[in-house]
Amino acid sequence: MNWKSKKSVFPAKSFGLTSILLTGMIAAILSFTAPEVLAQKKFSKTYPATKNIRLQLTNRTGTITVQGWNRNEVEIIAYLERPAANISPQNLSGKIVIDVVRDNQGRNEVGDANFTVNVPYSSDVDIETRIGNLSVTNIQGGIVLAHITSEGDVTLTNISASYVSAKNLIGDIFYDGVIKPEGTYRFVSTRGSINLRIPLESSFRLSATAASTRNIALGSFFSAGLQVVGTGRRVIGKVGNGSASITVTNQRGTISFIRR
């Protein structure tokens, strides 16, 4: 028997089998990862910024997360679901403008655009989307606006701004921050819960309306300066010296004040 000829055959078969196995393994891996990888496109850009820069971001659908940080620059990161939206940020002398609606006019189908934006702590923030959650954290600027024209949650955490406005149609609103003297704070929803976590020593004029549920929980903030009207649908009056203004409206949801 010619053992030499057999030895020359086995390595070739082994190599061929190994190649087939490797090809199968790669195909299997790609079958799991390809849809996730190919479904997104990443956009990233950084701009130098002054401490008092304003971010104005208008989205169609997708999440927006804005975070304050200790750098004089604005970092924009977006993950775009296919078909990927066009994004053309503008740096307009103290204002960063991102308008996904404007940049995609005439396009019938555009995938979600999910943003994470880092800005200086003292920035003004103005963000809006049609559908998707909005989150703003660690902002000490003068203005924080977070509006959802349809469905999604608004979460504002560690905020110290003089003017705050949070709105949605369906979804929860959570505010965790201070109430500045002479400040204005507005929270509006149609269905969901509105929870305000503020310092106990806050002073403000209050107008809170829960038209359908009559569910307004004042907790530690109830005082003689407040009165319940409309058979429980509204609470109006003053807490402390009433220097700031808080307006809360929830048509078919609840309103709660929580001690910070």
Contents of the next structure:
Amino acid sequence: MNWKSKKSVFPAKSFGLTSILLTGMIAAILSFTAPEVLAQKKFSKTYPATKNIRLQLTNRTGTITVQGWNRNEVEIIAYLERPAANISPQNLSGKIVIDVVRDNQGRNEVGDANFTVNVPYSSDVDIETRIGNLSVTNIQGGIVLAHITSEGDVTLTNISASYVSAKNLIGDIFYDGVIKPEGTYRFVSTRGSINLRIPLESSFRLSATAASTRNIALGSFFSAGLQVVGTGRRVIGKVGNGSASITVTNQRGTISFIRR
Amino acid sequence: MDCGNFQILISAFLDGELDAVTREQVSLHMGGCEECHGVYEDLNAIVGFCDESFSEEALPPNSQALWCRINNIIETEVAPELEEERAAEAVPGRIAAMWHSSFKLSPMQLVSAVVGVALISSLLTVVAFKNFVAEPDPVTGAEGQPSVFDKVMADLGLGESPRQRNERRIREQETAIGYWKTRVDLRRSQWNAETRDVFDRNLIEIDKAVNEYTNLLRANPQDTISNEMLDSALKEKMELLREFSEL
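Having seen the form predicted on its own, please provide the structure of the form predicted together with the partner chain.
Let's see the whole complex now, leading with the same chain.
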């Protein structure tokens, strides 16, 4: 889902011949340069980290991409659209905190901040934004939280964590990862599709609610331990021994389970 | 002595606590300053009035007669109460007599009665316990159907019916939503057009969900799923307003 609409910034004016030529040359130069680069300011910082560090990032508007890597350090890169947001990361004991909302409180206009953060594989990740897409890849820590206050997609790929929570209002949620025994997994959306790609041998207690669309596709995961209740609006029950817990709620959208 | 010192010392002067020299100075100043003399006269009148009032209240005209009257009042009020208490103590005796005269049970009947009472009370306990401690859904954490106890209390008018409970909860949430909406209205003009668009679009989407589940609950107040969805939609709305009010 594209949450952002682009606008033209050049007003129409009448020009003389010289002005037209000059403008043409400038336009030619600009056309070879990525417009994002001109409009953006880059922020970059690297911190040494322990293996189980926690990243806590709260953004106003913009995307956040978090990737696990095989290094004991956290690398934060942000492209800040103008007027650029203030960013003051804090390196607390075992925790990297970036709060763009707090750091820019009271400012009238703040441009998007688009983050790419590399963290050790075993990190805990807690990211949120008011508007924008969130993406987390290759994380095997204990916790993965990805919350969008309004619209944007949440994409969690190759995740192996005991507590996962993904939430948005308008937008899709995609989870691709394992379901750990005793783990807790929550996916909540108001409108969009929630797709969960998990191993077939996963065992969990399930409560999946698509109250408006009644569109809950369990695919290969449908088993005798599950029952459809509330005139098709909810599926509850156990798959396997049901040691983990999965709660999926989509107010006005669909839910699908896909075999991994 | 100036007027400031006079005002500090006037209280002690009236109480007769000043030494002779200071008292003299105060009197001299008072003699030459019309304003301070006026203050003295006012305060003196107040102190005099208070002295008279307290002395009148402190000593009643005939204190002994007053105590006699109080004693009489107490005795006339307490005597009937004591009689009532004595009468109440006599009642269990009469009930016991009635019991012994009317309900003569054989040992077999007595045992049956005891077993019957035990059986009924344990059944009631099990049913009540099962209903009363009906735990929320372990997965969703959602409330289940109202217990028998709740239903009985609601029928007796001592508790809330499901409809009343829903309405109360919705009222509470709407109050909170109203608060955050005011905060958003204050900030909204500072947002850029894109943020305003996104906010409006999302608010409309939540309101659609709120309307949908409100209508379903009007038709069936016992619909737990719609109840949960409405609750969740209102929470989402509150969260959207709260978090955008920070921008």
